[in-house]
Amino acid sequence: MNLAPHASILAIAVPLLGGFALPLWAKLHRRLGELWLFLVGAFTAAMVVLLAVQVFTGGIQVYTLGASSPGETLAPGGFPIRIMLVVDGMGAFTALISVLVALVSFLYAWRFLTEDHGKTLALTLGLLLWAGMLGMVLTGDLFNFFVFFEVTSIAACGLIGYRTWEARGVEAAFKTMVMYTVGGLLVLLAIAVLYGEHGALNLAYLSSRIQGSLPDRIALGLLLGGLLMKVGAVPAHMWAPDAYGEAPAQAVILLVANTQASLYGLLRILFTLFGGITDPVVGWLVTGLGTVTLVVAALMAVIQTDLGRLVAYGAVSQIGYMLLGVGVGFTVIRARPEYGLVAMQGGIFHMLNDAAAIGLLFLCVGAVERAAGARDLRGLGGLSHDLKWTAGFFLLGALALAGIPPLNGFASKFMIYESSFRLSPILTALATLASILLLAVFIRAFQGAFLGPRGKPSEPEPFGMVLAMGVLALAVLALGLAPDFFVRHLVAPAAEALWQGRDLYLAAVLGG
């Protein structure tokens, strides 16, 4: 049987129903429960895989379910009626970040969890928060992005709190809901005024009836709102370095993962939905809101004793970087100057290179945190002799966190400071700045947790902890050494979809 015209709605169902099934495997023996993980994850990620190898070669993928054949799109009358997952390069470049982190994410836990710490729970929630994530980059219907934002919200709630034995999580996780939920109900709110005015789900569809009316523009107001609160933006970000500090690491980058398809789902609200509208305004928004939340992270990282809210401070301010990239890109898109595709290229990039070097420092957290049994840096110090590899990658992580050469954080980060002085020196300066202040930041926390003279001895790390750090190691020298073939291979066909890609996104839907 030939799977490759399926691959796209395989890499959702698939890990969507083997997360229902891990408990089942695992119930039966816990070599099973591991067998059937492997398998679920191998098989998703060759079919991501082979699914952006189509759209990277052949164009924007269309998979019609229920129809007669997988590349039908219209109903006999000219109208989509069926569901459709529709995946241009912007699309199947977030479904290759979640392959990375997902299988660095369930290769950590492999040795990080035991069963006594719900082991099975967390990886078939993790596996479920997989699913839905794929789920929102692939789909082409604004309803289905909804289900699949929630899916992907219920997860990433559970993954934060299901150790209930420790208040924090909980605490966290409580939090989260609440902003998820208020994200969800603006979201569900602006497709049903959509609804109201258009008669119509299909993202490519309501794209070719959206005029800018008064309807419209206030369901561009609650996506954007419900959107940002998701992706962390402040002033809605009071969530994330609850969520981030308090999960377990392996938990973490899954939830950094799941902000980023938040941060798709923005972009493709942006580009493609409201394209035919671009206002500069909004793109003046999303800019500010980028700079305000690198500056203000940065900031908040400073005060910071406990190792984990100190990186996920971390993780907050480069969400900032990657909305000032976009943003920049879109306040001009209506004259498309060449540094405007540069932004969008350099805050598509920053993704990547956010997933590789912000996934290393929070195993590095859940190896100092399982070794040292805390996390506040007060009481920490000397772990570098014992946890030789941790040491060596958390600080790989913070340079490259702080862009500096020649690691990937530099390279997406150079292209977003050229682009964004282009616009205003301003935003250059205070991104720069904040760059400078999380290098000083994160420099303190390894001479904190690291160095020193050896306290108590602490046992080495295990090797699959060693391997899953080494994975994220290996992509974070790959991308700052090699940021062009990158760039060109990746990167440029999942700018270009969202820059100048509208019409081929319509066409390949609608036809014409």
The other form holds:
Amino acid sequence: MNLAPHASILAIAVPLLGGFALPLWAKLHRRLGELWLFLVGAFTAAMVVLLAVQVFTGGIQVYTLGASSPGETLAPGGFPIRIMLVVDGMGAFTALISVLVALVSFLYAWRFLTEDHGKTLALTLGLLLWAGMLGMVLTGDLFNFFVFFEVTSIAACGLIGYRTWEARGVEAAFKTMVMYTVGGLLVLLAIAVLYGEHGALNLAYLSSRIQGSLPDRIALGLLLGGLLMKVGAVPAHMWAPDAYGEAPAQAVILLVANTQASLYGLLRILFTLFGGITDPVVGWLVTGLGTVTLVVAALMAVIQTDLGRLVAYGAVSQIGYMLLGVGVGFTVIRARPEYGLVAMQGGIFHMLNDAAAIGLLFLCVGAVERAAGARDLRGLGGLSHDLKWTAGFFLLGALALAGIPPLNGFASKFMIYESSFRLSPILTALATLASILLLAVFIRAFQGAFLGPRGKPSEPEPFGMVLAMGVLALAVLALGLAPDFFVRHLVAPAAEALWQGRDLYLAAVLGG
Amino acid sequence: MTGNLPFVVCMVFVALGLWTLLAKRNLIKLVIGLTLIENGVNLFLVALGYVQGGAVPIYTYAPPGVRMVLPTPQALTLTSIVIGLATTALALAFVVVIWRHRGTLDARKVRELRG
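Moving on from the form predicted on its own, kindly provide the form predicted together with the partner chain as a structure.
Starting with the chain above, the whole complex follows.
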């Protein structure tokens, strides 16, 4: 059977069903569960890679459910009423990020978690979260976007709070749940407004109908509000440091990927759904929120004494950089495409770089917690004697995140600095300042946790965890050493799909 | 001839829910606030699909020539209710665990995570 035409639906269905089946296999035998997870993970990854190859070589891929053939997008009567998946360069790029992060997360969890600490259930939730992310990224209609948004919300909160034997994780999960649910309901309200106005849920069809009337603008405001809550931008960032700080390491990196998927939703709405109406105010709003986020989060990172929360604030700050890049791009791309495009590419490239670098740091935090049993910097020290790999990886991730050349953070941050400078030098100054602060904070954290005299001896990290961290470390190095290659083959098509691909997107669904 | 009154009522629900989230400190009441917003949005969806004098949207049952109310918002509402059930159940489960650990439901007292 030829699976290639069905890659996009299989990429969602397999992890969803595989996730629910995982506890059953694990109940029979622990090894069977691990084998099943491996098979589901490998198959889904293969499907997404196949899909990405199709998109990058053959253009937008459309898959219509319930039609006699996947390409039959319009129901009789010329109206796109069926559920469909539409994948363009940006969707494929974000799906690839989620694949990288999910595979690393499962590999890490293999030795990081133990069965009496809910390993199988955590992996089940991980698979469901992955399925939700892929659904958000691949879907072509707004209501399914909302459904998958809620799937990721529930799975993510489950992952943050499943360690019910500690209070902190559950408190963070409750806080996150409130924010995610309100965000999701704002998105649903916006969908209701758009449906009432235009009588459709299909993204492409809606996009062709939106003229910028008052209900359209209300819907845009609600969608932006809901998605920014889920992305974790200031002032709706309160959940993010708690969630990133308290969830177990293998779950945190999935949460980071989930943030990228929500950011994808934001971009899709700004550039495709509302691509027909331009409003510089929206661009300035995103730019401003991004700048505030990166500065506030970097300042908050300075005063943290808990290693997990310190890295968590670093992660929130990186979201600010992505918003800054994309916001600058959105503001100026019509007037000055040459540097607007650079800004967009910088913001999008930073999504990938952030997933690799901050993911690496979170995995190191998990390794520290496992070895030392604590994360408070005031009590840690000398861990580099036992955790040689982790110490090296932490330093690599910290330097990459602070934007030290030749690591990957520098490549994308430089693109953001270069283009935001043309919009306003103040933005660049603030972004650079935040980077310097983060470097200082991470160096202090490194020194506090890893350097100094050997404390009580701790057992070194197991091979599976080193391998998982090694994959991300390799990604950090590769992205930093050959940024041009990745920008040309992955990032540029993604930025192009957002900026100029709107007409292609509409044509792929609605026909020529 | 109710005009926009149903939509106003729905928005009042949403506003009440948001006010509950901002003003109340009891975790159970926060969950109630969430369900209030959710019900407001669900009612909004159903009200949106109503057609004056419309029939039940079952194709074979509706008398010929009579307009049917829109079926899609009802399908959406059903999905949204199911999702709402899951989020409410999960949030309440978290509240139970927090109560077991901390012995209180006051949000000001349970927030160990600050700053």
